[in-house]
Structure formats: structure tokens, C-alpha cells
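Just one chain is shown here, as C-alpha cells, and it is the form predicted alone.
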Amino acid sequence: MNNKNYLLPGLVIIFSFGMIIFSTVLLPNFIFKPMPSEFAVVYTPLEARGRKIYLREGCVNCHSQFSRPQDRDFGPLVMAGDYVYETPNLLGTIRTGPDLANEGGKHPDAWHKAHFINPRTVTPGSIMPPYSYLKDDEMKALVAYVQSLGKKRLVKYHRIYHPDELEKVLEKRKVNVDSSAAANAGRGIFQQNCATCHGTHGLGNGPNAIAISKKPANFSRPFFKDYDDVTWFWRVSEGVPGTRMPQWGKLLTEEQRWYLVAFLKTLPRENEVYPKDYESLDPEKWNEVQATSSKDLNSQKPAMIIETKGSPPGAGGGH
């Protein structure tokens, strides 16, 4: 058989191959030169050397640095200039864990250093493993490295961020959800919906929240502030990803939804409130919460009969 019948093919091939190579590797490579961005950062000694740390240990393997259009809830969009400092960058290519752009500044220092230690006593259910066996002046590295990631973004931007379809839903609305009348309507939709996993005043305290690694939300955090009308319409219709709320919007109507953004507006304060004990909804007990003030609401001691199950719930999971 003559070789020579298979040169020409074999040199298609590999000319094809190379193009590929070049059009998508080596040209961008060359091309592509972006501007920095305003959210571009310049690391700090300790910063850069948390960054070697974070690569040297294989933590980009399950996280991600990059926020996409289609990702509703991990913060502002990145933008190729937010990069141009990163040689080579971080990007990761698998969401195991969460994302981590704009992990800075969501959480304290020793939150932090908790959560390396082991995941677990902070992030129950987690399958990162500890780092405990890296040393203090490592660990304060990693976690300066991590408190950078989009830290920028954050202290201009809110935290969580409604699709920008659902503006939409605002032109269709029927119910004034700053009106007390559908806030009353909405306290009802409430306690028969939610109040077993987050509590009757929202402090993410119910019956069931002791069975839920992923506590469910604790509405008297102040974040909870920054929500709008829309964002409290789409967490109530699409619920939250990899908690155990779900998508009320495939079980209440429309208005009835609306009816619990009013309710649920009432509810965040300006101080975070601690529940010591989980609440039991006893039936016996629903015309006293029915009938609680709002001098009782802001009072910071529920008006349930309580039970001790078990330690008390974190801040709240789910938001």
C-alpha cells in the first residue's frame, strides 16, 4: 500500500488542528489586551502570597472567580478587566463549592479562618476539607488572598440581584405591598407557609430549622435591608438554590406572593436578633401570634411557646 495516499490527508489534519490552536490560544493570546478595569486589584505582598496558597493547595480545582450572566445570586458581573492582573488567573473551571468573585468582605477575618480550619462548624453539610495543618502565617495569607476577591465590587454594589427580566412584573402589579392591609393578608400566607422553617417573626428559629443543615434565613439580618420589591418576589418565586426553600412560584399565585413581599418587607431591623431556642407552632398558640403587636415584633422575644430542640440556628442560610 502506498504511504503516500495518506500525506495529504494527514497534513489537512494536522493543518486544521494547528488553526484551531492558533485562532483560539495563540491569537488571543496576542490580541486580546483589555484595560483595567475600576475593579482590577493590585495584590499586597500577603495578599499575593495567600494567592500561591490558594493555587498550591487545589482550591481552584472546586471554586470558581468568575460571576456569568446566567448566575443570579453570586453578586456583580466580571468583566475581562478585572484580570488584566492576574498571571496566570484563578478562573477555575468547576462550581463544586461556591463562587468566590466577590467573596470579600462577606464575611469576618476569623469567619474565615474558622471555615479553613473546618468547614463544617461553619458551613454545615460541606464536603471542603480542612486545612487546619497550614501554618498561622499561611492561613493569615490565604485569608487576606480571599477577603480580596471582589471586594471592590461590594462595598459599590448590594450583594444580591434580581434578574433584570423581572422588572416587568412591576408593570402587571396589583397589590401596594407597602400598604399594612396586604402586609396583615401577607402575615397569614406567611405563618401557614413559612413559619415552620423560618420562624412566626422571621428569625429563621421554626420547628423544622433544627432538621436543616442549610438553616433556613434569619430575616433580622441587616443585609436583608438592601432587598427591593422585585428581589423579594423573585427569592419568594424561585426560592434559593441548594437550600430547602422552595419555588413558591409553582404553589402560590401571583398576588399571593406579593401579599408575602408586603409581610416580609416589615420584618428585617436594623439589629441582628439572636434566637436562643427553636419555636413550636402550637395550633393553641395561632390567634396570639395573629394578635401580636408590633411593639411585641420588635421586642426580640417571640411570642410562642419555645422548645429547646438543640443549639441554636446560625444567621441564616438561605437568604
Ligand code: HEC
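Follow the form predicted alone with the form predicted in complex with ligand HEC, if you could.
Chain alone follows, minus partners and molecules.
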């Protein structure tokens, strides 16, 4: 038979494939065994059920579940240990919708429910499909699961705190940062000094933003809606080390910086609209809500309901 000549190549194929399976399938399972981190969520029965529904509905086809260093919007970075109890994995490979690794606590339960029933009622222009067919108990489980995602991480680390001793600056403050006069004064200063990077509307998209590698902050992020006056003042004055953001404390007077704070506080959050009554999804009401003036919107409570106690993060304001 002529088949003997092919014995050697055959063995080489078998051997090489065996090596590859050993090194990329077996070996990682032997030597890569991360310990559960403090954020590895052990799901309650309800959350576990919600996770099954998330899997069943295939949400992973639009949502990823890991934040990367370059993602500024999706909370702190994940670690290997966070995923110990996540089987089957829901890492995801596509972000048609936002990352959900740190979703817990971003929105109230009722928001999620309204959003799942019809995403367009709370986020106009969304292309997420409606999940109105979920039964009530399934919906509850799914919301519980989404709220469990990375929640502890957000509460502990996502917040930026000004150092306590800074509270002193409030005593010297002469500007009423809640007045529209101050905000108007601030707008002028902002357009002159900041708009080149942060954009005229503070969306982080000024002309210079293209050229710098660490992108200017986008003040419409929900994240910024949590800043109190002193935190704003401190961030503007100190700049952001490691980026092109100048230390405005050295360039502008204290008064000017307070005007800026007054202006920055008026910038609207990203175009999410919060219907006052989440449960009501009837279109008449919706139009009414749409008509709410922007002033009304800005005065609304931030959506991120988080504790304000905890240790401040390290230098650099890394978020």
C-alpha cells in the first residue's frame, strides 16, 4: 500500500494539534485560576433567575460585560477575579448597546422596567428591541440581575471626592453659583478658555480634542451630575495630571473659576429624558414629558443613586 508514506505527516498533524490543544485549552485551565475578587457576585436566587433570562433572550448579542481602560463611560475596570461565578460567560463581543459591567445602580428599577417594555419611551432613538413579552416575575428577575451588575464596585470606587479641607473655599466664595447671571458670566469664560477642547456644549468634542490622546471630559456624562460645587471647583483648579487639562487655579482668578462652576452645573446630562411617571407609558403623557423645558431637566436629581461616604480614589482622578 502507498499509505505508509503518509504516516509521518499524519503523526505530525496529530502531534501538533495535540500540542495546541494542550497549550491553549488545557494549560490555561490548569494555571489560570483567579481567586474570586470582592466583586465576584454570588447571585441571589432571583438574580440568578434574571441571569438565565438575560442568557435566554440573548442580550449578549448587543451588550458586552467588561469595561476596558479606554472606556470612560462604563465605570471602573474589571478584574479576572470578578468572573469566577460567571458560567456560561457573558463577556460579549459586540457593543450595539452600552457595556453593562457596571450597570447596577445607574438607573432606578422602574426605569429599567419601562426601558425593557419599550426602550424608546425612556431613550428616544434607541434600537434596543422591546421585551414587552416578559412575564411580570421574569421582568422582576431580569431587573434584579441588571441591578446586581458590578454594583458594589460603583458605590465604592466610582465616586470622586474632593479632599475635606477644601470645604474652606466655600467661606471665601462671593459668587452665587445657582444664579443665571453667574452661569452667563461663566459661559463667556468657558467659550474663551475651554471650548477649544471641551466643545461649546461641553461634550468633549472641541477642535483640539482630535489631536490629544487623552480626550477632554464630556460634561454631559451622568457621572458629572454628581459633582458638588466644591468638587467642580477643585477639579477645575487642579486640572487633571497626566492629561492636557491645565491647572486653571494658576491661570484664572477664584471668582472666574466660580463663574465657570456655575456654568458647568447648567450643562444638561446626555439626552436621556426621565419621564416623571415611569409606570405610565401612554403616548399622551409621553408628549407632555417631552415638552419639559431643559431648565426643568437640569434641575432634576441625578440618576446615579450612590452613597457619598467612602475612601477617595488615588491621585489622577482615574475614572
